[in-house]
Each structure stands twice: as structure tokens, then as C-alpha cells.
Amino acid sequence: MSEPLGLFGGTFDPVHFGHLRLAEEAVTHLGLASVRWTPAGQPPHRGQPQVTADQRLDMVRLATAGNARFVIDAAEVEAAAPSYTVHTLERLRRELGPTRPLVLLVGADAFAGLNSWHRWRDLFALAHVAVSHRPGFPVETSSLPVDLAAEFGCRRAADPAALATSPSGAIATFAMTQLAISATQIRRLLANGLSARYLLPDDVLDYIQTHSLYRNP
């Protein structure tokens, strides 16, 4: 089997350095040989965000250029169509074929949720699950719903390198540098006038200046 293929998708309205490393960090904790990013286009989970799909596609585009094992999925904002992982990850086995590994890249806080995704159970059927945690905060089942703590306890990986010796299935966790930055906070700082420089690269700012994005009306 070729390397485990990561794949991130999210909101990233905007996209900031916590995404970034996230990512990052998965390809050396996990042997990641890249790590494909899919914005959502219509995310069902939360109301539409305040810029467009296209805008939210350009500032990933822009925040990972720099780095040759990031690419860019654009399938879901070309869709017309809420975006569910499932179908994501159908698509992609469709397109990778049934023996890729393939590395659903998830932070602590979504993975709790996982249970209340769109045919959550099918997720494992299509690629691994990789959860991203604070160090010294590992995933516990007294933590997750009761359906939920039961898929972790029975797929979860011991050793990481495990992902690329089956296409799907398992479930690890790995802990990543912890940065107290969320989108939600750069919204907010934007919206009344203040700086948010150093939260999101330098490239991804000047974006949302130019476009006069995330301003109060």
C-alpha cells in the first residue's frame, strides 16, 4: 500500500494557523504523504457563513501554498449540494480506488460530535479516523456519547503507523501543539475594527482586507 493520504475538511471561514498546524503536525505524527483540504461549500452543520464558498476556497488556497504535501479540493464549493463527509469520502474512494489508506483528520472537539454526522457509522468503512488533541489531554471514552466511546474503544489504533497497513477502519488520536486560535475569534476581532494579525498568515489578512470581509454591515 502507497503512504496514507490525510484528508481535512472544514468550514476554515477563515482559515488560520491552528488549521495549519493541525495539518502539519498529522503529516509527521501519522506518515501522512500529503494532506488533501476540502472547504465545505454548504456546510450542514451551521448556519451559511457571512463570505462566500469561493472566497473561503481562495484563503486555503492562499494559506497553503507554501507547503507541497497540502493540496486543494475544490469539489465540495463546485457542488451544488450540502457537503457531508460521507459523500466526500465516497467520492474519493471512488476516484483513489478501495486500497488507499485514507486519514480523516478530525480535532477532539468535532470527533465528540461524530455520532451526530450525516450516516456516521459508514465513515469507518472509508477511511481511518485521526483525532487531533491537547497534549496531555487524551481522548477518553468517559468523554464521548455512549455509541460513539464504543467505535473508539474497539478501532482505535495503538501506534499510528498502523493507518497504512489497511485502507480504513481504525481510529488514533495524536496530540498537537496546542494554539488558543478559532475562527469565531477572528470573526469577532474583524468585525469591531481590531487586529488579528499573527492569528492567520500574513497573505490569507490581506485577502480579507482587500475583499472588506467578516466587517460589521
The other form holds:
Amino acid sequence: MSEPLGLFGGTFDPVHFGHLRLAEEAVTHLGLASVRWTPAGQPPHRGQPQVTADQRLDMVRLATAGNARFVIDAAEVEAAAPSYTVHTLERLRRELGPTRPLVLLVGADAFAGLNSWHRWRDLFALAHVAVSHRPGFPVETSSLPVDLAAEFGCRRAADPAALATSPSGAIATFAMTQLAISATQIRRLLANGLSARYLLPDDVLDYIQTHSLYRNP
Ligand code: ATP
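Can you switch from the form predicted alone and show the form predicted in complex with ligand ATP instead?
Below, the chain from earlier opens the complete complex, with every other chain and molecule after it.
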């Protein structure tokens, strides 16, 4: 069986060092061949982002440039329809075949809401789920919704490296460097004319300034 492939979706409004460390440490902890970054076009779970999907995609391209293991998947941005992870995973499965291990990467906050995602139970037939720790969001059965806690209980893999031994179906957690950075915090700083430097790559910050993004509260 070949090395697992990671899929990392998000709004990336804007992309920041929390995202980059999650993807980088997932490569190390899970032995991923690569991480496919998939910015959401029209995220179904939240309000409209403040900048266009193409601008969010541009920023992800800038942030990930130079990392040979990071690959951009622009399909959700290019699609006119709302972005559903299950559709992206189905497309990847068609591309990769049934045996390649696929790992959906999510932060602990996103995982806690997984049971509200479109056809969420189908995700496990398509991919493993790897949950990174995030400050303020414990990954404990007691803090999850009941139906998700049940899936977590029976699918849990104690060793993240075990995800390489099957194509899909397990849930693992991994501890990443804890960075209490969020896109919300960055948007708020920029809207208030404050510095967001060292929370995200300089190239992304330059892009934000050049295009006058996130100026409005
Ligand atoms: P917002 O503040 O706008 O909600 P965000 O910073 O949470 O945005 P998203 O694009 O919504 O960023 O997140 C994409 C993925 O990255 C999610 O799975 C989220 O849990 C994870 N993530 C984001 N920031 C961090 C962080 N600092 N540590 C760990 N995981 C993170």
C-alpha cells in the first residue's frame, strides 16, 4: 500500500501559520506523501468570507509555495456549487482508486462539528480522519455530540501511523505545536488597523495589503 495522501480543506480567510503547522506536522506524524490543500469555494457551514474565493486561493498558493509536499486543489473554488467535502473525497477516490490511504485533516474545532457536514457518515468510507489538537478545543468523547462520539469511540486508532495500513475508516488524533491563531483574530486585527505580522506568512500579508483586504470590520 502506498503512502497516505492528506486532504486539508478550509476557508483560509486568510491562511495562517496555524494551518501551515497543522499540514506540516501531519506530514511528519502520519507519514503523508503530500497534503492537498482545498480552499472551499462557497463554504456551507459559515457566512460568506470577506474576500473572493480566488483571493483566498491566491493566498494559499503564496503560503504553500516552495513546499514540495503541498499541492493545491482549486476544484472547489472553480466549482459554481457549494463545497462539500464528501464530493471532493469522492472525486479523489475516483482519481486514486480504492486502495490508497486517504486522510482528511481537521482541527479539533472542525471535528467537533463533523456530524453537521453533508453526508458525514459517508466520509469514513472514503477516508480516514486525522484530528489535530487546537488550543481551546479538547478532543474528548465527552465534549463531542453523541452520534460523533460513538463513531469516534469505535473508529479510534491509537497510533496515527496505523492510518497507512488501510484506505479509510479510522479516526486518529495528533498533537501539533499549539498555536492559538485564527483567521477571525487576523481579520479583526486588520480591520482595526493593527499588525497581524508573525501570525501568517509575509507574502500573504503583502498580498492582503496590496489588495486592501480585510479593512472593514
Ligand atoms: P475562522 O477563524 O475564520 O473560523 P480558522 O482560523 O478556524 O478560521 P479555517 O480555514 O476555518 O481557519 O480552518 C481550516 C482548518 O484548519 C480547520 O480544520 C481548523 O480546525 C484548522 N485550524 C485553523 N487554525 C488552526 C490552529 N491554530 N490550530 C489547529 N488547527 C487549526
